[in-house]
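One chain comes next, on its own, written as structure tokens: the form predicted alone.
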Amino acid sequence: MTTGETFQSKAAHLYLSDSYTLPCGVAVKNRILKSAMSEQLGTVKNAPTPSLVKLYNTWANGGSGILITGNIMIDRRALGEPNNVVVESEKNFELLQAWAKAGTQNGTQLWAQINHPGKQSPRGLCSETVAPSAVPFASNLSSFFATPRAMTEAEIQEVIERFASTAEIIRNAGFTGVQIHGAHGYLVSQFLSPHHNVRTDQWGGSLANRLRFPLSIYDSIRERVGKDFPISFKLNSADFQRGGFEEDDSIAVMKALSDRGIDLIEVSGGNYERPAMSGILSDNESTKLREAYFLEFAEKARKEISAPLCVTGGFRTVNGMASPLRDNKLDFVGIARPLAMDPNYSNKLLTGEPVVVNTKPRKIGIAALDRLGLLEVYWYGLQLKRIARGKSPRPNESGIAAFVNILLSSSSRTIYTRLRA
């Protein structure tokens, strides 16, 4: 099935099996998109590793139509987590090629999520943090994240160029697409939010000005990779902060991207201060009945834009995934945490096999950390490391183990950063 065709009545799992042709002309074999998860499987010097090759080899045999990597950073001076992979040159090109070859088996699309954290980089990880404006974090997170320095015009232009250069290297290595991370409070998201962006120049103020940064990134990437290479954008429905990025803003951004020919918009929401993407804020009955956290917003956006849409967060059953596809409310369903628990999950969905995974939020009882949502990232990261070693995930892994992993990895990265400075 391609763009614009009408669904016929059929078994729920068959809606997931339909192919889809993106605006750029690339065909995707089915409607399941593995959304980005933080692997943290790079080296301490931020190079890719054979562990990533093994992990994506496993997922490429797991049935998903699109695999989106975890954060690949565009600047080694700007990291979101310890052991992020950074692609700013062809220095580790052979490993990138091996990663791409593994992840594109079985006709799978492998898209690199490219990102800059802006101010959302933990203290000690980088020598300094930059952002659109020098807006500090809320008091409950100020001990975790430093107040950033406002970017200069030259730095903004450099970052735009870095996104484009990274995308070109990624394409040349054999990845089949890229995703610009414009959600979850990272730099692109910060530029879009009037809470984080209080600039008075051409990059701030009106939505048209705040939108200039992501559109400039998209245009620069498109110029470097060509018209037939998929470019996706991950966008918040809202950041759920007073005076921040709201739903009307998000739909306006989606319209602008759609008009430029974006190949897919993945809808999410929240940031470290309000981690809606983790499910922590999604306890209302409507969300539970509909499964997906941001589906109601996507339905509103669908009426306004022509670009393909994906929602990630909350999908757990075949019927819950098939329903919005059948009703033409979405084009792809995004899943993440279930694939950290069962890397063969997509194959099971596609064959109609009953499958249940426990993805309840992981907590350790320290309110500030539990609200932050970082424990979730690290807990699932431990499962990805197990898969990358050829082992099975451990559903009953202690949350404490993830917390210890946070402390050890952050400490080692901080020591290395100071030695490098």
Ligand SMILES: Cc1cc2nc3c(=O)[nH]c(=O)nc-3n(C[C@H](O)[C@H](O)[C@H](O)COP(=O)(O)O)c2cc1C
Contents of the next structure:
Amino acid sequence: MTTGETFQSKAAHLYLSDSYTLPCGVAVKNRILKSAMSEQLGTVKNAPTPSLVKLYNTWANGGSGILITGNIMIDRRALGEPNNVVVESEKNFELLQAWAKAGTQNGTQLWAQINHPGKQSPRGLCSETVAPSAVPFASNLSSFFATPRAMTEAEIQEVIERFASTAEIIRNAGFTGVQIHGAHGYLVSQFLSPHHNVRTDQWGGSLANRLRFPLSIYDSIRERVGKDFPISFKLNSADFQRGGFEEDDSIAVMKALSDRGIDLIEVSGGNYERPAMSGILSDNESTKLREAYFLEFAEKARKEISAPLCVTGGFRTVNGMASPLRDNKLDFVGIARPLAMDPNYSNKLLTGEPVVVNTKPRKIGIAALDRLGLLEVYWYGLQLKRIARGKSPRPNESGIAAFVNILLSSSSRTIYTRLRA
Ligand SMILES: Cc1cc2nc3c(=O)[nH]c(=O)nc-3n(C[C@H](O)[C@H](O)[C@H](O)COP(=O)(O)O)c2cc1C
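For the form predicted together with the named molecule instead of the form predicted alone, what are the coordinates?
And the full complex, kicking off with our chain again.
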């Protein structure tokens, strides 16, 4: 990778260093957003740990303007992975405070990504899964994920309330913002998708009805955290499924959030059935993806909205990041896997130091797992655990190590049994 060419008499990397003031009035020191990476560093009882404090201490010294945490769950009965952190009360408040203190050093924004997995909770991890509708997974994934039960009206209202109360606890602990996880096929994105949401009540059917759930969550969080606290939304450009959530729907969601004054929309795409967020579609399709997979879509959306905009997925070169910032196509660039390979990556980008990280797709050769993109999450998860122990990431770590980690995780027994079936 080069240090970046000079654009309009300004060196490329300097476009990353400009500060930015969000609609809520909070200033961010630069344009680099560390995107969420599920750390799986909570305890078996889903409490935060000193390892998270150490990891965010390292990243807050790494230069990014905004650090988005890995997904924090709002309900212990609904986990996406074992060892997720759950915030549903003030029970572990001191550890949350320590985490917030570590991650906000050096004027860094630390935003907690809050999530409910809906149907995307591996079999065996929770006693049951719920979703907008009881739509089963595609046959290749139905071994890993059960068909969910459709949520009742009361359960929908409870989840909205939980998002708000989790956000309030997080704010009180010292985090400087929250992000609603509305992407990647989890509950909020299930409500948005006509493939996953076939309800006939006020929560399904028309786009206005499918939008009701995310907007209710946004409104209830805003009411609890106040107008000065950054709220972001991670949104799919599309879920890449036939009859699913498409680009026009996505732009409509962005407009609605933008009209409400959201502080930042982060664009991604895909879900476990179609893991476009990692650049994994199929062998043919992935070769078509260019650096920053969802940039073309964001350019279209940009014309329709005033909310600050970020794209995540595939950014790897200084020029690739600087040019959409220079051309005012984006306000922030989102980066995930490079920061698992080099926690100092953002500092290097900001100073124009040449940086190369190897983020090629991690595969193990078991097609069902490789297609799922799950190995990818566990492989990079191992690197996060190394950073949390004060060690350097290991670029040559084998896929087998990640696979063993999957087998050792508490959902493993089920996956293993299914693979052997
Ligand atoms: C280990 C790992 C964990 C992830 N966990 C989350 C998560 O909790 N929430 C989320 O929105 N995205 C998650 N992602 C997706 C990233 O935020 C990002 O969208 C994706 O990796 C593409 O960006 P990149 O090409 O810069 O890595 C995860 C990715 C990895 C590698």
